[in-house]
Amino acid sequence: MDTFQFEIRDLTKVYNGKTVLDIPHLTIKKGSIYGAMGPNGSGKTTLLSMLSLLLSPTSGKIYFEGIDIDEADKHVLRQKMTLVLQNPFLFSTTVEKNVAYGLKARGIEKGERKKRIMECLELVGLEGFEKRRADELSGGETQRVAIARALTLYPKVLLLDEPTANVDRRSVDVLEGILKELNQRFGITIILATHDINQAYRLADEVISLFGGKIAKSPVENLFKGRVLREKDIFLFDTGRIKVAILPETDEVSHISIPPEAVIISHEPISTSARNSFSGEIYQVADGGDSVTLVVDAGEKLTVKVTKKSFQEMRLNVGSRVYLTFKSSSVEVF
């Protein structure tokens, strides 16, 4: 039996002559959580729309459980998956009637509808909300109602587009807990688009990093826009605030990404062959368990990751003056 929920081969999507998605190969395992991560315009929403069969590829193939979707009954396939948008539309009526919408559209009888509605509202922690009006809900509650509406259809796949983008911190925690439970209890394959790298790694079994419609080799962090300059035999990427030495693969470089793990942090300049060295001040500190994430203002704000041991031994904290050093070969160019 095929263990892949989805398999993508040579998939492209072109709008007005511009390629917005180009994925040679990608597999999504059944019963796993995937985070599609990347900045705005990276292709996350387009990917979800194509997996949910709302958009057709310009070229290439999508397979669902080993079946070529072009050769399958799309109406039947759509009943096995559902997409929850970033700003889900709810009718100006009760929560119960909103959750019932998909069931009524499929002709599910009243008794079964009631059972599923109660069941799914309980799953998202909204039992007792049946008679509440949808236009009185908070952003987090609105998302939970939309998820409950999706769950009443008993989908195999739940796709979510930035589900926590417009909700408060407490609602983020609640929504993430709901998604984990749905995956663990029912084996639902979950694919969520997010621009939050921490959320992607908190939730997902696997993270898909997208940039410019392509899958990036590593998570796109320290992403900067700018232009390439040449000084003698050195290529520099000018962000407008700092100039970073790079090894460009093409003259048409518009963005760079500096992996946080590639940056060495020190109290004094260090002797190294690395071409990039910047002084700065620690602006933010976040404890990540075995590691500590620092944000350093060195002209541009750069994220750096160090071990907890190094952080303590170096006595780093907000306001500490430091040097950041990294090789030009570690800079990813786009």
Partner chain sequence: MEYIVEGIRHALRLIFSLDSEIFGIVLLSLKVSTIAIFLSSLTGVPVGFFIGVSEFWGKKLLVTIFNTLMAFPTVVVGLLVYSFISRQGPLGPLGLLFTPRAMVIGQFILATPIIVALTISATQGIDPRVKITAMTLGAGPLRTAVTILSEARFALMAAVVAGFGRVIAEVGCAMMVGGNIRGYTRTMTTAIALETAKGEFAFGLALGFILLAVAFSVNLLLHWLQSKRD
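I have the form predicted alone already, so could you send the form predicted in complex with the partner chain?
Nothing else is written out below except the one chain.
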């Protein structure tokens, strides 16, 4: 099974003459967790709706396990996956009947149905809720019932739109734990939309950043994955190639981001209070109007922004050796 769970080619969606989604190519690997991240209106929900076959693309192709969805029986494909809406809707009946809904649609017999319902309610920590009325539940409980309702289907793909947007902090932890466990135990491919960068990096194996309907290279620049090392009383973040001093005194950091504007560039090492200083070589130069974006290879490739004036005065160019300096407090941690 070396096919992708999903493959997208030249996909666009146009609403009222406005392109809301434009993805030239995207692949989703089986058994991974993907975080589709971006602000409101970035196209996250549209992407999820198209992957779950609720919306048809304006142009382009979507392949599900190598099958062109335009040529497949959509009803059959829909039964292999499920989408949990941002504000899940529970049918105005009991929790049990809600969770049973998709199983009935698949013609699963009563005994098996009962077994799966119990199993999945337990998984989301709602055992004993079977006879409760769905409209009497709290936001977090509603979200969990919706997830249980999705899980009973044993889907190959679980799509979730902002699964924790409307739940309290404690429920967020519970839900994230459930999603991780599902992915690890059953190998379910999970694609979740979120506007919370921390959540995206906490959960996802891969993050898809959307901005204005397009996939952005990186939502936050100079983003590195790694772990925290302690040297005496200094907290260092080790990316594997470089060690960056960070301010928050915690070990629970898995990603850092260095804002390009926060980095000072110089020809010679400068003596300042900033804890981070690296030497490197300019690898790439891109003109951005008033400013110039430089990519400096300092062990890791770091993107740095300088004004056009400084760029010219300093006579910088590809291959120039420079020093990069930035404060530990400017490093964002996730």
